[in-house]
Structures are given as C-alpha cells and as structure tokens.
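The chain below stands alone, shown as structure tokens; this is the form predicted on its own.
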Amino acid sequence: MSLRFTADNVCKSYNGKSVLKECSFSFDRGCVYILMGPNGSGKSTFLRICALLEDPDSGEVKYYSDTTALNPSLPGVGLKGGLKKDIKLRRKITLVLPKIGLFNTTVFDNVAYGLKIRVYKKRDIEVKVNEVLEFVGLAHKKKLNALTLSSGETQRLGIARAIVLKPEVLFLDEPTASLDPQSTEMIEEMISRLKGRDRMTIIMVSHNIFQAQRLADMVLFMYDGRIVDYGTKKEFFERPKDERAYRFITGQMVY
C-alpha cells in the first residue's frame, strides 16, 4: 500500500453558506485518522471531497503514489491518458456512507457486485467474496437476502463491499452510529484488523470520543468548517491545543 494524499486549502459552500473554510491536511499511508467535531462542522463534506465524490469550490486534493502525483480530477478534452489515470486512482479509494444501500439479492451477490463490474473471473470472485465474508463474520449468511440483515450486519456488509475491492484508502462516515454495543465492538475490531493486515489508510468520521481513543492514530477536530486542532491520540486527548476541542472532549460543548 503506497497511496497518500493532501487536502490543500479546500473550501466549499452550499446555497451561499460556507461549509468548509481553507481546510488543509496531509494524510500519510497506513494510519487511522478520526475526524471529530460538533454537528455541522463540515466533517462529512470534507470526507466526500477527499474521497473525490464532490469537487471543492476552491483548493484541491492531491493524491500521490510514492513520489508520483496522480490526477484526481476528471480531465478536459485533449488530456491524453488522463481519464484512465483518474479511473485507476478512484478504484484505489472507497467511501462507506452511514446509510448502506443494498441490492435486493443475496449477501454474496451484494459483495460480488463490484468485482463483477471490474470483470474478475468467476472463480476469483468466489474466493475473494468468501474471504471477505469470513472476515466480517457474515459467511454463514451469504445465501440470505441482504435485506433481511440487522442494522449491525448491514453495516458490516457495507464495509465488506468496500474492502473486497482492496482499496488503499478507506473512508468511513460514522460506521457505528446508532448501532448496539456488540455490533460497534465488531466493527471496531474489523477496522483494527484492516490496518494491521493490509496497511490500509482509514479516514473515519466519529462523534464517539471513546471510539477515537480506541482506534485513532491521529485525531482531527473540526469546528465551523475548519480543522482547528489535530494531533496523535495521546496529544489530542491529553493536551488539546484549541479551547473548543477541550470543551468537546470534556463534555462541556452542547451540540
């Protein structure tokens, strides 16, 4: 795994309201980053822009493979090879949203879909899907209709669909929101194992302070569209530099 990326002065507005204001950060490979902050601070918008699902109004996101800069934007006419490079880059990154949209078919076929459209051989699909379903604890339900799964199982299936493609960067938008403690524990264990097994870079939005303490290598704190504090897990929770971050982690901020 060698992909890393940098957000450089990213700004975004919706209907004249500024949502992101000059957000900059460099994400290294093989780490777990947790984005925290009150509701409306811009976390999910920043995540979608970094995942190349939305364009910023200004600023840019730059991806690098080793020392080679990759082009994350759709190319203009005449940019030879640009489209192929863009598709190749986008296949290295995956975003899992809070609400998982499932196909009305089996658990197995839901996970296999991304491999089929990439024209993997049938035998390779079977091996990869079975391996991933075992990893997320759903192997015993692979023949069931995905729509019959519980909320925790559905979230695990969503992650399975993402990681079967072996992305180098995995974006997770509140993957354990509204889940019971047992399902939350299972997903956290999966995230820890992914980092250890595949050296995957994971960028995750979470409101759960204790979850960030368990999982994060680095914590970024966003407030009013800006990244106002960041640090290693130890630095952030023991010595926050920003007063708003201190109020958030000590429970003094109402949001």
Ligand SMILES: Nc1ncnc2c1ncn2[C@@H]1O[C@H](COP(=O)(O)OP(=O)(O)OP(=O)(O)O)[C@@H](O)[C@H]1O
Given for the second form:
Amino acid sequence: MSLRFTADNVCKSYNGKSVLKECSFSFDRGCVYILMGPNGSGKSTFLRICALLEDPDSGEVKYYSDTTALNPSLPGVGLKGGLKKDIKLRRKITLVLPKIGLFNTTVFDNVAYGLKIRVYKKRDIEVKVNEVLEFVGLAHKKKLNALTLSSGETQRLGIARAIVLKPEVLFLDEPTASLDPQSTEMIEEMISRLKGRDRMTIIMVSHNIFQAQRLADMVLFMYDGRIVDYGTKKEFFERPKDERAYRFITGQMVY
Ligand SMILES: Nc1ncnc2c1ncn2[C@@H]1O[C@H](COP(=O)(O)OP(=O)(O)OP(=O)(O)O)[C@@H](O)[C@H]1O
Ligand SMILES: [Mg+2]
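Starting from the form predicted on its own above, please write out the structure of the form predicted together with the ligand.
Time for the whole complex; same chain goes first.
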C-alpha cells in the first residue's frame, strides 16, 4: 500500500505577493523527487502545501491510494478547505523541517513521543523506537538528552521521529543543509534504504547538484514560484529544457 499525489494548479500569495503560481505535478509512489531552485523560489511553501500543512489559495492537492487505481469510481481525497483533511491520510504524510524542534528529553523519548500520543502499547513503542534508532545509527545515544546531539545527529533524529510513524510519503526540507560530507552520506544512505525497503515516496529540497545526481529519480526546478523544469535525473542534467535550469546546472547561476 502506498500513496501517490498530484498538485493541480496550486497558487499561494502572502501579503499580496504571489509565491506559488499554478504549480502542477504528479508524484508517483516509491520515487525520490529532488526539488531545487534559488532561495525564495517557493520550494518550502510548495512542500508545506503538498504535505497538507497549509491550504493553497487556489488549486488543490489530491492524494490517491492504490485502491483508486483499481476502482476508478473512488475519488481522490480532496483537501481544499481546512477541516476536511482526513486524519488517517494525514498520518501517512510527514514533513521534516531543517531546524526541527526537539523536546528537552532523551533521544529515545523524542522518537517515542509520536507513538505515545497515538496510544501504542509500551512494549510496541520500545520495539519500534529501538528499531528506528538502529536504522539511523543513534541506538547508542538513546539515553542522552536530544539537545546535546550534533547537527548531523539532530537531523537523523528528526528523520527517526518521522519514520517511526511509518509514513508513506516523506517530505524533507533541506535535510543535509550545513552537514559535513560524512553526515550527508549517512542521511543519503538512509533515504536510499527507505526508498528500497519501504517503497516510500520521498520529496526532498536540496541545493546540492551532486546530491540530486546521487539520489533523485526525478528533479524539479523551481524559479519565482513556478516549476519551470523537471525530468528524470538523466533528462534534467543532460538536457535541461529551461534556460535558468541550464544556467544552474552549468554553474552560471550561483545562489
Ligand atoms: N508564512 C509566510 N508568510 C509570509 N511570507 C512567506 C511565508 N512563507 C513564505 N513566504 C515568502 O514566500 C517566498 C517563498 O518562500 P519559500 O520559503 O517557499 O522559499 P524557498 O524556495 O524554500 O527558499 P529557501 O531556499 O531560502 O529555503 C519568500 O519570499 C518568503 O518570504
Ligand atoms: Mg526553503
């Protein structure tokens, strides 16, 4: 079971300034999408809207389960209009922000929190948290206060908190920003394993061309609120269609 979703003509303005302009894209299950583009081009806003944390001004984001394809009469879950958001669906979607808010408690409890509020049994919580901490390489730090972790470890803890809930769609906003090559590699390895093991759909913002080349199935390039170019990794890097994407790839657009 896994989810796919579409953004359909998504528009968003803040204080009269248009930040997203008719953004449309279909995201397939089990793929890694890397979203690139200059600062302020709308990437994080697009992520929040796709992750159902914010409503667009117009347009919509629709999620489809496997069953929809089998039964076309089942509509996608429309999410326009705040409270219509389906709680079961919301639980399958997680956004990890670059500066995650950690609780001033142990690494273990930080990961366990999401399971506790979902009233999992104590024994189940222990098994799941230990498994996830092993996965992100933090098992040996589980008793430490989370606030003492390094920035690379903190990012991994953020991902641990998200994946312990077994999301089907994982949004990562610059998960390796300001990390050294070794921590970056650890996170990239985790992302590859999540894709392979769980067929998770992953949408990740990155400014790093090499990272996109290592991880992406598809690359999307945003510029001034629009998705101006996209393609498979090969298409995007070998034959960019948009001039600004071309300048970015060839190092002429430095930001
Ligand atoms: N909640 C908000 N209120 C007002 N303006 C906002 C809000 N969120 C985003 N913006 C504005 O929308 C524009 C796009 O912001 P966004 O964070 O989506 O860009 P970004 O592509 O993620 O940039 P960066 O690479 O710097 O993270 C910016 O001009 C920003 O100031
Ligand atoms: Mg951003």
